[in-house]
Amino acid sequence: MDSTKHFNVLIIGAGPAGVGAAVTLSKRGIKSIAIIERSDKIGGIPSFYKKKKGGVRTFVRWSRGGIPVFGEEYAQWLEKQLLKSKVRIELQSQVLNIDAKKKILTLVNPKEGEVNYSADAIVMACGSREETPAERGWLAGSRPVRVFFTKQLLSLLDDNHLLPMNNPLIIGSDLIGYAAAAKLKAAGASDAVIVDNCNRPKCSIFERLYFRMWSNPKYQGLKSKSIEITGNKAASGVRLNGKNIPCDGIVICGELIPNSELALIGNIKVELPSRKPVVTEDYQLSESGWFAAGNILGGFHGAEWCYFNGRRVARAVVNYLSESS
């Protein structure tokens, strides 16, 4: 293993929050910054929403007058901001372990193999993921084929130009679910049925009206204890409130949970069962010099919120470094 490489600040995650933090730290005069990303591209979740003719613009630039853009366009803007800075960018780099007290990351990448990076401060901008059926607690039945999570659906629609279902059913009624319904309709599917464990959709009326330009999904709320996915080899529908709702494919959307696995590995305090890291008012974690930014903080936040939250966290990091020197 190579000797440990030291930086002023390390940032885990090159999504909106991580880029916002990196760019702001660079502008504030922090000279040695590295951003670590396990994917092969910058931008995080927005980068999966490709720009294409007739596609659905699902990201809003509130700082630019509320203009809706394709996620890929937003990711490209993030990349331009990052490339203007002097931040070292480490793509395809997976963090394997952390030593929270010594502020050391053990990571592996194609260039260096396994290597240790250390820093005076570390920002965790690891984002969030969708809860599994087991984690939701109200989804029953097996998981046959043709049951997808949102990122899998986007890969099929945008990367491979495949329509995996014609009569879709979406589990989850927040903005992600309605965006998925719109993208499926734009790709040639019929209007989706959306189901969830609440009487009314979690997506706001204004967001639903926006997606109405592409699709008008039918909503069904849960009145019993669970929704059962039906089908042996392939998903054929769900059983909801004593009735069968047929489909030829299911997308499980939303219900985000923080990617706090690394925090748990390093014995950094995490709230359970929410998995949100415990933070102070200045976004610092239970170990001194560790900070959290973006959707790892919990809840559902758009790309712009995460970007500007990353900038706020960067200012807290600068204050910490100044006080520690």
Contents of the next structure:
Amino acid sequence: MDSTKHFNVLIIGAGPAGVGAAVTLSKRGIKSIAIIERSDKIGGIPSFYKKKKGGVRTFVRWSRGGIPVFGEEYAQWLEKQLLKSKVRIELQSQVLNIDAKKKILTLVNPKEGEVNYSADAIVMACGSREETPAERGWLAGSRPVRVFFTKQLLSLLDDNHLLPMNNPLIIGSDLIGYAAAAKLKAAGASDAVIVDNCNRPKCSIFERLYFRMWSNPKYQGLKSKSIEITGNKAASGVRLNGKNIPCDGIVICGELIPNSELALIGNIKVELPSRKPVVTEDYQLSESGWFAAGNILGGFHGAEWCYFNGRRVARAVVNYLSESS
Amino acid sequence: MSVSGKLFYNWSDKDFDESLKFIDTEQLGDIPYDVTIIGAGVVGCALAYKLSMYKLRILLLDKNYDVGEATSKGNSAIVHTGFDAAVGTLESELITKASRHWPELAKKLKIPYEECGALLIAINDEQNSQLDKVYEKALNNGVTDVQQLSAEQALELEPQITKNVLRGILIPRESIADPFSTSIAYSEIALANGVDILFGVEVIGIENVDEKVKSLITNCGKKIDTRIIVNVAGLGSRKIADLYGGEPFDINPRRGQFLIFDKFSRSVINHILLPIPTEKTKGVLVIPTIFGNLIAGPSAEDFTNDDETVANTTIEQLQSLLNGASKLYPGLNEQPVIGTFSGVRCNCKQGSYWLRSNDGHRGIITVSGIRSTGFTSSPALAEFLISEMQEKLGLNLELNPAAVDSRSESSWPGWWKRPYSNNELVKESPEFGRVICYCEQISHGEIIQHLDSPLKPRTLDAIKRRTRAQMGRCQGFDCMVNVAEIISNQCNIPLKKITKRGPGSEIISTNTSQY
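For comparison with the form predicted alone, would you give the structure of this protein in the form predicted in complex with its partner chain?
Time for the whole complex; same chain goes first.
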């Protein structure tokens, strides 16, 4: 193994929060910064929402009264910000292990193989993912093919021009679920049926009205204990409230859960089973010199919130570095 | 490993690899098989492996598109010592024998294996009163290395277990292993030794059943000639037995649901935690897995043999499993569940290990009722079946000096040996440094490597069982499409035709319009 490479600050994750932190740290005069990203592109979740035929403008720039843009456009803007700064970018780099006390990351990438990076401060901006059926706790039944997460659906639609289903059923009624219904309709599927474990959809009425431009999904709330997926080889429907709702594909949407496993590996304090890392007011984790930014903090935040949160965390990191030197 | 057996898939799609397609019986040669094994579960694969040491023409076939695709893929993955088996039964004899062979077998077959030991604990007076009986039974089963523990000793071994523990028994050789690698390893070696393997082929009729050479009628219309038929079709064994009219038996599938906990939980519990077993089951266990997780289960729910929901999971049962398991390890309630699964035990109403030689007709063996212990007993059961064939079916056995009995070092699964830790390898083949399954940390290179492995796996689930990509906490959220794309690119199959487990399970509905 090569000897350890040292940086002032390491940032794990090149989504909105990670880029926000990196760019701000760079502007504040921090010399050596590296941002480590496991996928092959910058932008995180927004980058999955492509500006393509049938594309749907979602998520970002709602909060500040701006018009919705395509996620991809926001990701490109993030990338531009990052490339302007002097931050070193390491794509396709998976952190395997961390030593929290020594602030060392062991990572692997195609260029270097397994290698150690260390830093004076480390920001975890690892984002979140959608909860699995088991994590939701009310979703069971069979295990057929064509039960997708939103990320998988978007990748099939936009990266591969494949419409996986005609009659979609969406499990999860927040913004992500309604956006997925719109996206599917725009791609040629019929209006989706959306189901969730609550009486009324989690997505706000304003957001639902916005997505009416593309589709008008039917909503069914769960009154009994569980939703059962049916279908032997391929998904054929769900059973809910004693009724069968047929479909030829299912998308499991929303209900974000933090990607905090690196913190857990390093014995940094994380609340279980919510997976939220324990942070102080200035976003410090339980080990000195470790910070968290963006959706890893838990909850459901849009790209802009994460970007600005990343900037805020960067300021906390600058304070920490000046205090500790 | 040089491959000398033939391997074909009954996969008629025009985009499926021509060289792997089963088109005509002529591809198999015109000499009848000496032995045809119907069912490539762990027992069928073990039998193919053991038989491949002899000069015989052998066929292993399965209706699924990989080995171990049915009952053998959902179990506790425990290699039992047989300490609590019913004394004096064939099941007990085979488990006890097999468990002593397992450490060496795992080394030879490159199956990840760990002797973690099991801790049986009594948490109330009633259970406490039964502990001595369990101890006696273990001794009677020849498992003489069990140790009685006081509450203090039990807590010293596993500090996180319930403080209600009254007494315990340590069974040091209870072990855990990779159940997926086991069927794969057996069948890869069998293939190397000349066993032919057919996937996607279902036997739907048998002709000339009283002749020396019988003909199997298959779902693809091809007849296959064979002298001996071994019916190890698990849940399907009843249907196969109907084709030749063997002695009546009934299968009542018994479902076992499990919860899978994330890897952080594994560091707190090191032993398999067992409650006091009841008549029907061993109860709800907490089991470390070789993959680094904890699992809790199984349930025991009886089904009729044609119920399509037999492999489903249900919220009620999963909740009751969590309640049961947290009686042994209370901290389990806080541990995140990442997945659930159901295993289906091939439970025979007339008794477990239902074995009939010359069942109705000379040359046919029925093997049914192999419940969860089949994983452990498979090597010993295979040997037992071979001796039956020799003694009762007149099978001549002549050792094949060219046969191998192990897999090469490079066969260790990547998740066990971590190829990217070898920086030389990454320099040479950078795709081993490109991690695509973030949760289980599996590289692009490992997927490619397995696509080229002896059984030529072509489905998402077959790749999942070999590499563990999609098996982690995100359950394929991040990598499913990537894995499908790699299969598509490497094997020249259009992405829309990539399947979860063979034809009919395409990731893209076949009647959607081009988008």
